[in-house]
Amino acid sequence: MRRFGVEFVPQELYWRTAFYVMQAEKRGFDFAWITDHFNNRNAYVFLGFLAAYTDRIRLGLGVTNPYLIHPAVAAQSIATLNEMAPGRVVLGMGAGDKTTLDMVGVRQEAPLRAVKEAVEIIRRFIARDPSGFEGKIFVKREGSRFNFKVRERIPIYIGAQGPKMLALAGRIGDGVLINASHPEDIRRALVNVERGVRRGGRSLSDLDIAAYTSFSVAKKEKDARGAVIPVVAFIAAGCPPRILERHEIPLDAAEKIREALVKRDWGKALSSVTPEMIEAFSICGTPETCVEKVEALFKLGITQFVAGSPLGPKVRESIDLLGSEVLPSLREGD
């Protein structure tokens, strides 16, 4: 079964964002993601709001990381917050950025062990195990349990872009939210979560995979494409070498829009952006044009379409354009 997810950054001031969220439930959407960064508002907290605002959409972090948020008090939130929607929280755990953690002087260390560890942790709090774990990053005590139960299973989506964290999501995770929106860049990191798979002896039906995108719709092309310069010229920024060769964007050109950001010249930054890199790192354009695209993720084996930032120009129509002509058009494919 195909589900569709919506990503919002909790930037805005809260009854804005709730009310976005609120819309997208009554347009059919499966999953709200939340974004945890520490120069946002508290994810936690707003999730905490929108579980007493809405009534069937899945409530996830997507995602929160073991750095700044420790493995027991990620497990005691996401405890807290399912007793207020039983049944429809998600976690989502990955490395965290690299960026907003340097600004405060928090060091991403060896994430692959970080976010295995914190995901053993925070399975064996969810099921009151008593037992220790002695990792080489987090250690969880012999006896110490939470002093309340947890209903419901919690699943964790991992969120990984690079090959062996692909892989490990592919190994222990319930999802992996795959941070990317061009179809060969989804083949790339679907073949590294099948190896996972593999590894851990599992079937890929074990899993829900989400192709967690940068999104913009609106009834004009170029009001799509302009909404979405923004979120690319980060994307770019930060991406990886081999990721700009594979989709042929000279390094030079990535690196010429990250020293603008540096300086914060917007006007050099977003007007370095070019038709490649928004065709390569995001899926925009009238609603006909992101049915098609989608639809190719799909076909290659996602199960979770994630519309993420910007959305769109306008952020309201854009989420009525996504229930009203998008997603009534994927699930017939179903």
Contents of the next structure:
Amino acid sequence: MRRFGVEFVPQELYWRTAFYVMQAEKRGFDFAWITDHFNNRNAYVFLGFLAAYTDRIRLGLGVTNPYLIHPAVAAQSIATLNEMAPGRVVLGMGAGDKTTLDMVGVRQEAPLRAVKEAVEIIRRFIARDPSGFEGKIFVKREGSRFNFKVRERIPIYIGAQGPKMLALAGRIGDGVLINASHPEDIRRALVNVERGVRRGGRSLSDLDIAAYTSFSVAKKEKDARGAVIPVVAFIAAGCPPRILERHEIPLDAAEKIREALVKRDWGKALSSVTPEMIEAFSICGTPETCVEKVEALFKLGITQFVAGSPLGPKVRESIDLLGSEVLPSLREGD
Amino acid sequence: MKSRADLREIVGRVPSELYGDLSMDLMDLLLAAKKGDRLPSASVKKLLQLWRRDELDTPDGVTLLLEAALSVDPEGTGRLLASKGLSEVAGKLGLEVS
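Starting from the form predicted on its own, produce the coordinates for the form predicted in complex with the partner chain.
Every component of the complex follows; first up is the chain already shown.
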């Protein structure tokens, strides 16, 4: 079954993002993913608010990391959220954003191990399992457990982009949030997820495979592209060389954007974004174009499409367009 | 600032067929307002409760939206009302409409 998610970065006033999440619920989205960076509004607190104002949509951290939020606290937080929104809570766990972690002096040490151990500890706490766990990074002492029951299962998705994290997601995740928008990147990611699935003795159908895209839709192509440029600038600037080469984007073109962003020269950074970068790192355009591009991802094997930031030039209108023109066509293909 | 009862009475002068568009335009104004952080949390909660029940386009919803819009962007509210052919309503609210 095809699932549809929407991602929000809680950088606006909390009630504005809440309005959009409620709108997304009304327009038929199944998941709302809230990003977790220390310099935005706190995602866990915000999800608690959303739990009280929504009824059906599933609420997820998209994604948290074990460096700033200890696995025991992540487990406790989602277990509490689950009391507020029973059966609607999902946890996205990833290695965090190196740049943001650097800002507060936190080292992104052994990311694969950190994520793997965090997931293990969170699952034990959620299951109220009193057994101990001696990881190399995280420890859960024998006898430690919550003083309250978690009645529903809380799926854990792994946020991944690199081959090893994708394979880990295939091995241990209930789902994977693939940070990519282009079919070729998704195709390659799926190969790695499948590698992990096999290693874990599982089947691909055990996982919800989500393409976590940079997305922008508008009635006019030009407006949709204009809105996505700032997001693409950041993606291109932080993109590993092998992915730039895959999309035939000159390394110096991305470097030029990176330098401009470091100097906070927004004009230069944004004007250096090329059509090739937009094509590689986003899904954008009219509803018809977006349907075609997302359909191609479903055909590759994803089971959830996540419309990520910026959504469009005017968020409310874009959510309406998604609900009225994009999602219905994509559901037909299910 | 008008009382909510006054606003409700003024909203009563707006043709009900305009409630749908007007409510979303007022919401758009709130979503973009630079001073959106001045909106009292009680108003925010009430707005979201009405949104949850699909009641922003009711007389109560439009009244609350109008009250909120006036508190964060009176000039923009005046322009919006004028663009909807509601200059008289703007006048009743004491808004200057050029």
